[in-house]
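Let's start with one chain on its own, the form predicted on its own, as C-alpha cells.
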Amino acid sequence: MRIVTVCGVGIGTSAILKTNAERALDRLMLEADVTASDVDGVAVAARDAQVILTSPELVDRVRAAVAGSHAEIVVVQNYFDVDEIASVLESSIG
C-alpha cells in the first residue's frame, strides 16, 4: 500500500504528516510506504497510491492535480493529532 502526504511545498508540513501517518499506521498495526509531496508533484508522486493525505486548504488543488486517479483523498484537520490520523486511515484502509 502506498500513501502520499501533501503540503504546499512538500518539505515541511507534509513531512510532519508523513511521520505522524507512520505512527498512526504502527498503532493500527498496518504497513504502508508513506512519502511526502508538494501539490505540484502530487500527480506523479501519487500515481500508484491508494491514499492521499492533505489539509482542508489544499484538498481542491490536490483533487484537480490527481483527477482520474483511483487514490482516495483524505483530509486531515490537525497534522499533529496522531489519533485523528489513525481514525481517518482506519476508515479509509482499515
The other form holds:
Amino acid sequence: MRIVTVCGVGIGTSAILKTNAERALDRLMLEADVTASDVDGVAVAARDAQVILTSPELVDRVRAAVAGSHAEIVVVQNYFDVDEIASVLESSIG
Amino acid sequence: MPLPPLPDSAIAIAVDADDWRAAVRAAGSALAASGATTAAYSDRMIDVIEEFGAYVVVAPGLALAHARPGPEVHAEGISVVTLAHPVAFGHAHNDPVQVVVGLAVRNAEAHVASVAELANVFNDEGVVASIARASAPGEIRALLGAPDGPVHGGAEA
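Next, report the structure of the form predicted in complex with its partner chain; the form predicted on its own has already been given.
Following is the full complex, with the preceding chain placed first.
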C-alpha cells in the first residue's frame, strides 16, 4: 500500500505528517510506504497510492490535482495527533 | 538526527504581533538574525500562506512557517517566536496561534530527519503551551531538545 502526505511546498508539514502517519500505521500494525509531496507534485506522487493525507486548507487543490485518481483523500486537522491520524487511516484502509 | 542549532538570536519571546503576517515576519527575522536565511525569506514564508492558506497551523496554537528551499536559505535553521497575544491565522480548528516555529531547509530531501525530530517534540500535546510560557531562550531550547550554537553552513554554504 502507498500513502502520500501533501503540503503546499513539500517540506516541513508534509514531512511531519509522514512521520506521524508512519507512527499511526505502526500502532494499527499496518504496513505502507509513505511519501511526502507538495501540491504540484501530488498527481505524480499519488499515481499508485491508495490514500492521500492532507490538511483542510489544501484538500480542494489536492482533489483538483489528482482528478481521476482512485486514491482516497483524507483530511487531518492536527498533524501531531497520532490518535486522529490512526483513526482516519483505520476508517479508510483498516 | 538532532534539530538544527537554535541560538539565542533565533528565539524571540513575547513578541507583540498585530496579525499573522507580523508573527511570520518575526519568525523570519529570527531566522535571518541567526544567519540561516536572508531577510527576504520572511516574504517567501508569507507568500506560501497567501498561496495555500493557513495549513501551516499544524496543531492547536502552533504555526510551522516555512517556504521552499531557495537562494534566501544559507543553512538549515529553525527559529522560535512566542507571541505576547495569540494571533489568528485563519485556520478553522487550530487558531489562535501562540507559537511560531520558522523552518528553513536547503533541499527538500535532506530535511526530513530533522523535521521528524520536531514531530517527536510536538507529539507531546502540552509542549506548545510550555513553550508559550517560557521566559528564557534556554527553556525553549530544552523543551525542543535543540542544541545551542551557530547555524551550520553560514553564508558561504
